[in-house]
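What follows is one chain in C-alpha coordinates, specifically the form predicted on its own.
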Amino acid sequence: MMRKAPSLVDLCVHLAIDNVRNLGDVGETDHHLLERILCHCTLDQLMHIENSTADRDLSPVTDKLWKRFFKDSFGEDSFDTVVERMEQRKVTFKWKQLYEAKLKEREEATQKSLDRIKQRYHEEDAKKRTRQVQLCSKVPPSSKKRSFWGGETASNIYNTKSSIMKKSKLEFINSREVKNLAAMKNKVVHKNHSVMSKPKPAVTSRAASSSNNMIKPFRRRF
(Lines of atoms letter the chains of each structure in order from A and count residues from 1; the text may use other names and numbers.)
(Lines give C-alpha, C1' and ligand atoms only; values in the text may rest on other atoms or scores of the structure.)
Protein backbone atom coordinates (compact mmCIF):
# COMPACT_ATOMS: atom_id res chain seq x y z
CA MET A 1 0.00 0.00 0.00
CA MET A 2 1.44 3.32 -1.06
CA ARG A 3 1.79 6.07 1.52
CA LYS A 4 -0.11 9.25 0.91
CA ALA A 5 2.12 12.06 -0.26
CA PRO A 6 2.33 14.94 2.26
CA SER A 7 0.51 18.07 1.35
CA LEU A 8 2.21 21.32 0.62
CA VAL A 9 0.97 22.68 3.94
CA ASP A 10 2.48 19.74 5.83
CA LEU A 11 5.78 20.24 4.06
CA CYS A 12 5.77 23.91 5.04
CA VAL A 13 4.95 23.07 8.68
CA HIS A 14 7.78 20.51 8.87
CA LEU A 15 10.15 22.99 7.29
CA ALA A 16 9.14 25.66 9.81
CA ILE A 17 9.63 23.21 12.69
CA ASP A 18 13.09 22.31 11.43
CA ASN A 19 13.99 26.00 11.30
CA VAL A 20 12.04 27.21 14.32
CA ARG A 21 15.20 28.80 15.74
CA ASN A 22 15.14 31.22 12.80
CA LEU A 23 11.48 32.27 13.11
CA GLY A 24 10.58 35.85 13.99
CA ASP A 25 7.40 37.70 13.14
CA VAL A 26 4.58 35.17 12.53
CA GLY A 27 1.74 37.67 12.47
CA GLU A 28 0.36 36.43 9.13
CA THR A 29 0.44 32.74 10.01
CA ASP A 30 -2.83 30.95 10.63
CA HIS A 31 -3.78 29.98 14.17
CA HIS A 32 -3.94 26.22 13.58
CA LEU A 33 -0.52 26.28 11.93
CA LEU A 34 1.02 28.16 14.83
CA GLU A 35 -0.27 25.53 17.24
CA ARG A 36 1.59 22.87 15.29
CA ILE A 37 4.78 24.90 15.01
CA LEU A 38 5.23 26.86 18.26
CA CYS A 39 4.90 23.82 20.51
CA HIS A 40 8.38 22.82 19.31
CA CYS A 41 9.95 26.09 20.51
CA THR A 42 12.22 26.44 23.47
CA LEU A 43 11.52 29.13 26.04
CA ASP A 44 13.96 31.60 24.45
CA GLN A 45 12.69 30.88 20.96
CA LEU A 46 9.07 31.41 22.00
CA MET A 47 10.01 34.65 23.77
CA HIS A 48 11.79 35.88 20.64
CA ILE A 49 8.81 35.05 18.37
CA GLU A 50 6.30 36.82 20.63
CA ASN A 51 8.51 39.88 21.01
CA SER A 52 9.02 40.00 17.24
CA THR A 53 5.28 39.70 16.53
CA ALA A 54 4.28 43.12 17.84
CA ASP A 55 0.99 43.56 15.90
CA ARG A 56 -0.67 40.33 17.03
CA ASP A 57 -1.53 38.74 20.37
CA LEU A 58 -0.25 35.19 20.33
CA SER A 59 -1.45 34.34 23.83
CA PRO A 60 -4.38 32.19 22.58
CA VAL A 61 -1.71 29.86 21.19
CA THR A 62 1.19 30.42 23.54
CA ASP A 63 -0.54 30.78 26.94
CA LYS A 64 -0.60 27.04 27.59
CA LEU A 65 3.06 26.87 26.51
CA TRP A 66 4.01 29.59 29.00
CA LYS A 67 2.04 27.76 31.69
CA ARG A 68 4.23 24.72 31.12
CA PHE A 69 7.41 26.83 31.11
CA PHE A 70 6.38 28.46 34.41
CA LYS A 71 5.92 25.12 36.13
CA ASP A 72 9.15 23.71 34.72
CA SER A 73 11.20 26.80 35.64
CA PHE A 74 9.87 27.65 39.12
CA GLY A 75 8.55 24.35 40.39
CA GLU A 76 5.22 22.86 41.33
CA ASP A 77 4.90 24.81 44.61
CA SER A 78 5.26 28.20 42.96
CA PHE A 79 2.82 27.15 40.26
CA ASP A 80 0.20 26.04 42.81
CA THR A 81 0.67 29.24 44.82
CA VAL A 82 0.02 31.43 41.77
CA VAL A 83 -3.07 29.45 40.80
CA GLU A 84 -4.41 29.63 44.36
CA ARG A 85 -3.90 33.39 44.58
CA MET A 86 -5.66 34.01 41.27
CA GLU A 87 -8.61 31.91 42.42
CA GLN A 88 -8.80 33.74 45.74
CA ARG A 89 -8.69 37.16 44.08
CA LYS A 90 -10.81 36.01 41.15
CA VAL A 91 -8.42 37.40 38.61
CA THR A 92 -6.53 35.87 35.72
CA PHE A 93 -3.23 36.78 34.11
CA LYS A 94 -1.46 35.57 31.06
CA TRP A 95 1.14 33.00 31.93
CA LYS A 96 3.75 34.89 29.97
CA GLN A 97 3.21 37.89 32.24
CA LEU A 98 3.29 35.67 35.32
CA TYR A 99 6.52 34.09 34.12
CA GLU A 100 8.16 37.48 33.53
CA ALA A 101 6.99 38.79 36.94
CA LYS A 102 8.29 35.69 38.73
CA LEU A 103 11.58 35.86 36.84
CA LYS A 104 12.01 39.52 37.81
CA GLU A 105 11.21 38.71 41.44
CA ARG A 106 13.81 35.95 41.49
CA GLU A 107 16.43 38.15 39.84
CA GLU A 108 15.82 40.91 42.39
CA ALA A 109 16.11 38.43 45.25
CA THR A 110 19.32 37.07 43.77
CA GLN A 111 20.71 40.58 43.35
CA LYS A 112 19.89 41.44 46.95
CA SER A 113 21.70 38.33 48.11
CA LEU A 114 24.70 39.23 45.99
CA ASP A 115 24.66 42.78 47.38
CA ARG A 116 24.62 41.46 50.94
CA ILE A 117 27.50 39.12 50.20
CA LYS A 118 29.43 41.94 48.54
CA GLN A 119 28.75 44.25 51.50
CA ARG A 120 30.01 41.64 53.95
CA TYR A 121 33.09 41.12 51.83
CA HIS A 122 33.83 44.86 51.82
CA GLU A 123 33.32 45.04 55.59
CA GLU A 124 35.69 42.13 56.21
CA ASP A 125 38.22 43.61 53.79
CA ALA A 126 38.02 46.97 55.58
CA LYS A 127 38.59 45.25 58.93
CA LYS A 128 41.64 43.45 57.54
CA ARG A 129 43.03 46.69 56.13
CA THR A 130 42.47 48.43 59.47
CA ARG A 131 44.32 45.70 61.33
CA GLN A 132 47.17 45.86 58.82
CA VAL A 133 47.47 49.64 59.23
CA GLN A 134 47.52 49.32 63.02
CA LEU A 135 50.26 46.73 62.88
CA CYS A 136 52.38 48.77 60.48
CA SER A 137 51.96 51.97 62.48
CA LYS A 138 53.65 50.48 65.55
CA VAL A 139 57.39 51.07 65.37
CA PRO A 140 59.32 48.50 67.40
CA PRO A 141 61.66 50.04 70.00
CA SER A 142 65.22 50.13 68.78
CA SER A 143 67.92 48.80 71.07
CA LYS A 144 71.64 48.81 70.37
CA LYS A 145 72.47 46.61 73.35
CA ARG A 146 73.98 43.31 72.44
CA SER A 147 74.42 40.33 74.68
CA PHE A 148 77.76 38.82 75.52
CA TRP A 149 77.49 36.23 72.72
CA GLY A 150 76.98 38.98 70.10
CA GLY A 151 73.33 38.27 69.31
CA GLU A 152 70.17 40.27 69.80
CA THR A 153 68.73 41.03 73.19
CA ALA A 154 65.42 39.65 74.43
CA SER A 155 63.54 42.86 73.59
CA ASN A 156 64.56 42.59 69.95
CA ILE A 157 63.51 38.97 69.85
CA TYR A 158 59.98 39.81 70.97
CA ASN A 159 59.73 42.42 68.26
CA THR A 160 60.57 39.92 65.53
CA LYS A 161 57.67 39.46 63.13
CA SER A 162 58.15 35.79 62.49
CA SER A 163 56.83 33.54 65.23
CA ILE A 164 59.14 30.79 64.08
CA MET A 165 62.16 33.03 64.51
CA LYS A 166 60.91 34.04 67.96
CA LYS A 167 60.62 30.46 69.02
CA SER A 168 64.02 29.46 67.69
CA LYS A 169 65.76 32.47 69.26
CA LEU A 170 64.06 31.92 72.59
CA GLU A 171 65.08 28.30 72.55
CA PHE A 172 68.65 29.39 71.80
CA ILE A 173 68.64 31.86 74.71
CA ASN A 174 67.23 29.28 77.09
CA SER A 175 69.59 26.53 75.96
CA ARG A 176 71.96 24.97 78.48
CA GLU A 177 75.08 26.05 76.57
CA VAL A 178 74.08 29.71 76.58
CA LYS A 179 73.21 29.60 80.26
CA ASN A 180 76.57 27.99 81.03
CA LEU A 181 78.40 30.69 79.06
CA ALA A 182 76.49 33.40 80.90
CA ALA A 183 77.28 31.83 84.26
CA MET A 184 80.95 31.55 83.37
CA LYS A 185 81.13 35.17 82.32
CA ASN A 186 79.37 36.35 85.47
CA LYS A 187 81.82 34.30 87.56
CA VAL A 188 84.86 35.81 85.79
CA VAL A 189 83.49 39.34 86.12
CA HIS A 190 82.78 38.82 89.82
CA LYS A 191 86.29 37.45 90.43
CA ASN A 192 87.97 40.37 88.66
CA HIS A 193 85.85 42.80 90.60
CA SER A 194 86.85 41.15 93.88
CA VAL A 195 90.57 41.35 93.03
CA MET A 196 90.37 44.99 92.02
CA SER A 197 88.42 46.00 95.12
CA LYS A 198 90.78 44.21 97.61
CA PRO A 199 92.49 46.91 99.85
CA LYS A 200 96.28 47.29 99.71
CA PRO A 201 98.25 46.79 103.02
CA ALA A 202 99.16 50.02 104.83
CA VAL A 203 102.86 50.94 105.07
CA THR A 204 104.01 51.80 108.63
CA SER A 205 106.50 54.54 109.47
CA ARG A 206 109.05 52.01 110.78
CA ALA A 207 108.85 50.03 107.62
CA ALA A 208 109.21 53.22 105.63
CA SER A 209 112.32 54.32 107.54
CA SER A 210 113.78 50.88 107.26
CA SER A 211 113.21 51.00 103.60
CA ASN A 212 114.89 54.40 103.39
CA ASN A 213 117.94 53.12 105.25
CA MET A 214 118.21 50.23 102.92
CA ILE A 215 118.19 52.41 99.87
CA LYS A 216 120.49 55.08 101.45
CA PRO A 217 123.74 55.19 99.46
CA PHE A 218 126.86 53.84 101.15
CA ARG A 219 129.40 56.51 101.93
CA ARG A 220 133.00 55.60 101.39
CA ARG A 221 135.26 56.10 104.36
CA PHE A 222 138.87 57.10 104.00
Contents of the next structure:
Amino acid sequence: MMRKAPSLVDLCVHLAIDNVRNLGDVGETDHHLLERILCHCTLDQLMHIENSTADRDLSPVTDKLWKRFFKDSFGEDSFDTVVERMEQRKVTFKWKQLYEAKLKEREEATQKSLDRIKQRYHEEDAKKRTRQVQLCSKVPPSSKKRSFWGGETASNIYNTKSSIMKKSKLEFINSREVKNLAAMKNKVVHKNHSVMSKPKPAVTSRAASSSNNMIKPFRRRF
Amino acid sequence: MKKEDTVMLISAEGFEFVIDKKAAMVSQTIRNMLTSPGGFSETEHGKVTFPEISTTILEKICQYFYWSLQYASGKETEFHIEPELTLELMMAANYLHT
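Given the form predicted on its own, corresponding form predicted together with its partner chain:
Then the entire complex follows, led off by the chain already shown.
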Protein backbone atom coordinates (compact mmCIF):
# COMPACT_ATOMS: atom_id res chain seq x y z
CA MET A 1 0.00 0.00 0.00
CA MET A 2 1.39 3.35 -0.99
CA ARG A 3 0.12 6.14 1.17
CA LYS A 4 1.41 9.63 0.98
CA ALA A 5 2.96 10.76 4.21
CA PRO A 6 1.36 13.71 5.94
CA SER A 7 3.24 16.92 5.25
CA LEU A 8 5.58 18.26 7.88
CA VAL A 9 3.58 21.48 7.87
CA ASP A 10 0.41 19.61 8.74
CA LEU A 11 2.15 17.64 11.45
CA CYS A 12 3.40 20.86 12.99
CA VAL A 13 0.07 22.64 12.72
CA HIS A 14 -1.67 19.77 14.50
CA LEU A 15 0.99 19.73 17.17
CA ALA A 16 0.62 23.48 17.66
CA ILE A 17 -3.16 23.13 17.98
CA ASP A 18 -2.72 20.43 20.60
CA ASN A 19 -0.32 22.69 22.50
CA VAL A 20 -2.09 25.99 21.97
CA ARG A 21 -2.20 26.64 25.71
CA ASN A 22 1.62 26.69 25.72
CA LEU A 23 2.00 29.15 22.88
CA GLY A 24 3.35 32.60 23.61
CA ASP A 25 5.28 34.70 21.15
CA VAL A 26 4.41 33.42 17.68
CA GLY A 27 7.14 35.48 16.03
CA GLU A 28 6.99 35.68 12.26
CA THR A 29 4.69 32.73 11.65
CA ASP A 30 2.74 32.97 8.42
CA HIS A 31 -0.78 34.38 8.48
CA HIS A 32 -2.48 31.39 6.99
CA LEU A 33 -0.73 29.05 9.41
CA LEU A 34 -1.71 31.25 12.35
CA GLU A 35 -5.31 31.22 11.17
CA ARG A 36 -5.38 27.45 11.23
CA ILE A 37 -4.00 27.41 14.75
CA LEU A 38 -5.44 30.44 16.52
CA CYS A 39 -9.04 29.61 15.75
CA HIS A 40 -8.63 26.86 18.36
CA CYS A 41 -7.71 29.29 21.13
CA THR A 42 -9.81 30.27 24.05
CA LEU A 43 -10.16 33.95 24.84
CA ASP A 44 -7.47 33.85 27.53
CA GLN A 45 -5.10 31.91 25.33
CA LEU A 46 -5.51 34.37 22.49
CA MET A 47 -5.00 37.29 24.85
CA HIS A 48 -1.80 35.72 26.11
CA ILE A 49 -0.48 35.08 22.61
CA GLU A 50 -1.21 38.62 21.42
CA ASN A 51 0.42 40.11 24.51
CA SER A 52 3.48 37.88 24.14
CA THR A 53 3.91 38.69 20.45
CA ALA A 54 4.68 42.30 21.26
CA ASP A 55 6.60 43.11 18.07
CA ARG A 56 3.84 42.25 15.71
CA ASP A 57 0.27 43.27 15.07
CA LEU A 58 -1.73 40.08 14.74
CA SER A 59 -5.05 41.77 14.09
CA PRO A 60 -5.25 40.83 10.39
CA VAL A 61 -5.55 37.29 11.66
CA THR A 62 -7.19 37.78 15.02
CA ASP A 63 -9.72 40.58 14.47
CA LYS A 64 -12.45 38.21 13.39
CA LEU A 65 -11.67 36.00 16.40
CA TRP A 66 -12.06 38.97 18.77
CA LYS A 67 -15.33 39.86 17.08
CA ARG A 68 -16.66 36.43 17.96
CA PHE A 69 -15.34 36.68 21.52
CA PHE A 70 -17.02 40.06 21.95
CA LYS A 71 -20.36 38.68 20.86
CA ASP A 72 -20.02 35.60 23.04
CA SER A 73 -18.98 37.57 26.11
CA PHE A 74 -21.33 40.52 25.97
CA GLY A 75 -24.27 39.30 23.91
CA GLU A 76 -25.88 40.19 20.62
CA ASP A 77 -27.41 43.42 21.89
CA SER A 78 -24.13 44.93 23.06
CA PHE A 79 -22.58 43.80 19.81
CA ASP A 80 -25.25 45.42 17.68
CA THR A 81 -25.03 48.65 19.68
CA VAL A 82 -21.28 48.87 19.12
CA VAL A 83 -21.62 48.20 15.39
CA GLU A 84 -24.31 50.86 15.11
CA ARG A 85 -22.27 53.44 16.96
CA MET A 86 -19.24 52.82 14.79
CA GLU A 87 -21.32 53.23 11.65
CA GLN A 88 -22.87 56.45 12.93
CA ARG A 89 -19.55 57.99 13.79
CA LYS A 90 -17.84 56.53 10.76
CA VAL A 91 -15.06 55.00 12.76
CA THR A 92 -13.80 51.49 13.12
CA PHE A 93 -11.99 50.04 16.05
CA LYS A 94 -10.26 46.74 16.36
CA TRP A 95 -12.43 44.20 18.08
CA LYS A 96 -9.72 43.41 20.58
CA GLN A 97 -9.75 47.04 21.74
CA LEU A 98 -13.54 47.06 21.86
CA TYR A 99 -13.52 43.90 23.92
CA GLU A 100 -10.97 45.28 26.40
CA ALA A 101 -12.87 48.55 26.75
CA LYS A 102 -16.18 46.80 27.39
CA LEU A 103 -14.57 44.48 29.89
CA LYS A 104 -13.13 47.42 31.81
CA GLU A 105 -16.53 49.11 31.82
CA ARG A 106 -18.17 46.00 33.23
CA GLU A 107 -15.50 45.51 35.87
CA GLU A 108 -15.82 49.09 37.06
CA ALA A 109 -19.59 48.79 37.30
CA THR A 110 -19.28 45.54 39.25
CA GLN A 111 -16.72 47.07 41.58
CA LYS A 112 -19.03 50.01 42.26
CA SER A 113 -21.89 47.67 43.15
CA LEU A 114 -19.67 45.67 45.44
CA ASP A 115 -18.48 48.84 47.16
CA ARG A 116 -22.07 49.98 47.66
CA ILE A 117 -23.03 46.64 49.22
CA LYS A 118 -19.98 46.76 51.47
CA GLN A 119 -20.93 50.25 52.58
CA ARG A 120 -24.48 49.14 53.41
CA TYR A 121 -23.17 46.27 55.51
CA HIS A 122 -20.90 48.63 57.42
CA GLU A 123 -23.78 50.98 58.09
CA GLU A 124 -26.01 48.18 59.32
CA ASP A 125 -23.23 46.85 61.46
CA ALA A 126 -22.61 50.26 63.03
CA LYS A 127 -26.30 50.60 63.80
CA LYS A 128 -26.35 47.24 65.50
CA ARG A 129 -23.31 48.05 67.54
CA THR A 130 -24.83 51.18 69.03
CA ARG A 131 -27.59 49.02 70.50
CA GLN A 132 -25.30 46.30 71.76
CA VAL A 133 -23.93 46.07 75.26
CA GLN A 134 -20.34 47.23 75.03
CA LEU A 135 -17.51 46.07 77.24
CA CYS A 136 -15.88 48.97 79.06
CA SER A 137 -12.55 49.03 80.82
CA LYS A 138 -13.76 50.50 84.13
CA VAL A 139 -14.55 48.05 86.91
CA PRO A 140 -17.43 49.01 89.15
CA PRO A 141 -16.26 49.53 92.75
CA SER A 142 -16.95 46.63 95.09
CA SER A 143 -19.84 47.43 97.33
CA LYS A 144 -20.37 46.03 100.81
CA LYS A 145 -23.99 46.76 100.29
CA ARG A 146 -24.14 44.20 97.54
CA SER A 147 -26.95 41.88 98.47
CA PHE A 148 -26.59 38.14 98.31
CA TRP A 149 -30.17 37.51 97.38
CA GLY A 150 -30.37 40.08 94.69
CA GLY A 151 -32.28 43.27 95.29
CA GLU A 152 -33.21 43.57 98.93
CA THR A 153 -31.34 46.84 99.43
CA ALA A 154 -32.61 49.81 101.39
CA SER A 155 -33.77 51.65 98.31
CA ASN A 156 -35.61 48.59 97.14
CA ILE A 157 -37.52 48.35 100.41
CA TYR A 158 -38.40 52.01 100.75
CA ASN A 159 -39.50 52.29 97.15
CA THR A 160 -42.01 49.52 97.49
CA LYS A 161 -45.49 50.92 97.27
CA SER A 162 -47.38 47.97 98.52
CA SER A 163 -47.29 47.79 102.32
CA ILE A 164 -47.72 44.05 102.42
CA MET A 165 -44.70 43.61 100.22
CA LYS A 166 -42.78 46.06 102.40
CA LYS A 167 -43.62 44.12 105.50
CA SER A 168 -42.68 40.79 103.98
CA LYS A 169 -39.39 42.14 102.69
CA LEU A 170 -38.46 43.54 106.10
CA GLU A 171 -39.34 40.27 107.77
CA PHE A 172 -37.22 38.43 105.27
CA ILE A 173 -34.20 40.62 105.80
CA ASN A 174 -34.42 40.30 109.52
CA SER A 175 -34.74 36.55 109.40
CA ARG A 176 -31.92 34.57 110.92
CA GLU A 177 -30.81 32.96 107.66
CA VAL A 178 -30.26 36.15 105.74
CA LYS A 179 -28.49 37.77 108.68
CA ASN A 180 -26.09 34.84 108.95
CA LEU A 181 -25.31 34.84 105.28
CA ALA A 182 -24.75 38.59 105.23
CA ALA A 183 -22.37 38.33 108.19
CA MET A 184 -20.40 35.62 106.45
CA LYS A 185 -20.18 37.70 103.35
CA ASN A 186 -18.87 40.70 105.23
CA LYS A 187 -16.16 38.63 106.84
CA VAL A 188 -15.05 37.32 103.47
CA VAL A 189 -14.86 40.82 102.05
CA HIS A 190 -12.73 41.99 104.97
CA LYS A 191 -10.40 39.13 104.59
CA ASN A 192 -9.88 39.90 100.92
CA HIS A 193 -9.11 43.48 101.69
CA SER A 194 -6.50 42.63 104.28
CA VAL A 195 -4.78 40.16 101.99
CA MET A 196 -4.68 42.63 99.19
CA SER A 197 -3.15 45.40 101.24
CA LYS A 198 -0.12 43.45 102.38
CA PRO A 199 1.95 43.08 99.16
CA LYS A 200 1.88 46.78 98.50
CA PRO A 201 4.69 47.93 100.76
CA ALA A 202 6.80 44.99 99.61
CA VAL A 203 6.46 46.01 96.01
CA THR A 204 7.32 49.63 96.47
CA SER A 205 10.24 49.14 98.79
CA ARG A 206 11.67 46.46 96.56
CA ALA A 207 11.46 48.83 93.67
CA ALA A 208 13.20 51.41 95.73
CA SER A 209 15.90 48.99 96.78
CA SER A 210 16.60 47.87 93.26
CA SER A 211 17.32 51.38 92.24
CA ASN A 212 19.29 52.36 95.33
CA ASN A 213 20.98 49.08 96.00
CA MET A 214 19.84 49.13 99.59
CA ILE A 215 19.32 46.25 102.00
CA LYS A 216 16.47 43.94 101.19
CA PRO A 217 13.40 44.80 103.24
CA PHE A 218 12.62 41.45 104.91
CA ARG A 219 16.07 40.58 106.09
CA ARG A 220 16.46 40.64 109.80
CA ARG A 221 19.15 42.71 111.38
CA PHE A 222 21.26 41.16 114.03
CA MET B 1 26.34 6.36 -1.13
CA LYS B 2 27.55 7.64 -4.45
CA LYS B 3 28.15 11.32 -4.65
CA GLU B 4 25.70 11.78 -7.51
CA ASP B 5 22.90 10.43 -5.41
CA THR B 6 23.42 12.77 -2.54
CA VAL B 7 22.98 16.41 -1.77
CA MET B 8 24.45 18.52 0.98
CA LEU B 9 22.18 20.75 3.03
CA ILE B 10 23.93 23.45 5.02
CA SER B 11 22.42 25.10 8.09
CA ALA B 12 22.72 28.70 9.29
CA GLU B 13 25.60 27.69 11.56
CA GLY B 14 27.41 25.95 8.75
CA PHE B 15 26.59 22.34 9.65
CA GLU B 16 26.58 20.11 6.56
CA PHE B 17 23.99 17.37 6.23
CA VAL B 18 24.62 14.89 3.44
CA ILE B 19 21.46 13.06 2.47
CA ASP B 20 20.05 11.03 -0.40
CA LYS B 21 18.74 13.08 -3.26
CA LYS B 22 15.56 11.06 -3.09
CA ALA B 23 15.04 12.12 0.50
CA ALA B 24 15.78 15.74 -0.25
CA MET B 25 13.25 15.75 -3.04
CA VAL B 26 10.46 15.26 -0.52
CA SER B 27 10.77 19.02 -0.25
CA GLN B 28 9.16 20.64 -3.24
CA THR B 29 11.46 23.62 -2.94
CA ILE B 30 14.60 21.51 -3.03
CA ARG B 31 13.15 19.39 -5.82
CA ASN B 32 12.66 22.54 -7.91
CA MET B 33 16.17 23.68 -7.19
CA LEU B 34 17.68 20.39 -8.21
CA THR B 35 15.56 19.64 -11.26
CA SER B 36 15.01 23.05 -12.72
CA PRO B 37 16.52 23.38 -16.13
CA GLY B 38 17.37 27.00 -15.38
CA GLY B 39 20.31 25.78 -13.40
CA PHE B 40 20.59 27.05 -9.88
CA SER B 41 24.17 27.20 -8.73
CA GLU B 42 23.17 24.60 -6.16
CA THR B 43 22.62 21.90 -8.76
CA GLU B 44 26.13 22.12 -10.00
CA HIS B 45 27.74 21.54 -6.69
CA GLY B 46 24.92 19.63 -5.04
CA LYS B 47 25.00 21.96 -2.07
CA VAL B 48 22.15 24.04 -0.73
CA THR B 49 22.60 26.59 2.03
CA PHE B 50 19.75 27.66 4.25
CA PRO B 51 20.95 30.75 6.15
CA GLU B 52 17.63 31.06 7.96
CA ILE B 53 17.31 27.48 9.18
CA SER B 54 19.13 26.49 12.36
CA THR B 55 21.03 23.23 12.72
CA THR B 56 18.51 21.63 15.07
CA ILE B 57 15.64 22.37 12.73
CA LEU B 58 17.50 21.27 9.60
CA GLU B 59 18.42 18.01 11.28
CA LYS B 60 14.78 17.40 12.17
CA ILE B 61 13.79 18.15 8.58
CA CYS B 62 16.24 15.59 7.25
CA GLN B 63 14.82 13.06 9.67
CA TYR B 64 11.37 13.93 8.34
CA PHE B 65 12.48 13.30 4.76
CA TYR B 66 13.55 9.75 5.60
CA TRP B 67 10.45 9.14 7.69
CA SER B 68 8.30 10.32 4.81
CA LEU B 69 9.91 7.87 2.37
CA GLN B 70 9.48 5.09 4.90
CA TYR B 71 5.83 5.96 5.39
CA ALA B 72 5.16 6.03 1.65
CA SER B 73 6.72 2.62 1.26
CA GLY B 74 4.30 1.14 3.78
CA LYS B 75 5.98 1.47 7.14
CA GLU B 76 3.60 3.80 8.95
CA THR B 77 5.08 4.95 12.19
CA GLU B 78 4.68 8.09 14.25
CA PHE B 79 6.95 11.02 13.65
CA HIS B 80 7.70 12.56 17.02
CA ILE B 81 8.32 16.30 17.24
CA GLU B 82 9.61 18.02 20.36
CA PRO B 83 7.01 20.65 21.31
CA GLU B 84 9.55 23.43 21.66
CA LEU B 85 10.51 23.04 17.99
CA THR B 86 6.93 23.30 16.79
CA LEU B 87 6.73 26.87 15.50
CA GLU B 88 10.22 27.07 14.04
CA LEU B 89 9.90 23.70 12.37
CA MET B 90 6.53 24.68 11.00
CA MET B 91 7.93 27.84 9.41
CA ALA B 92 10.90 26.01 7.90
CA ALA B 93 8.64 23.26 6.57
CA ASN B 94 6.39 25.90 5.08
CA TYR B 95 9.31 27.53 3.34
CA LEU B 96 10.51 24.19 2.01
CA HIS B 97 7.04 23.14 0.90
CA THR B 98 7.27 19.92 2.73
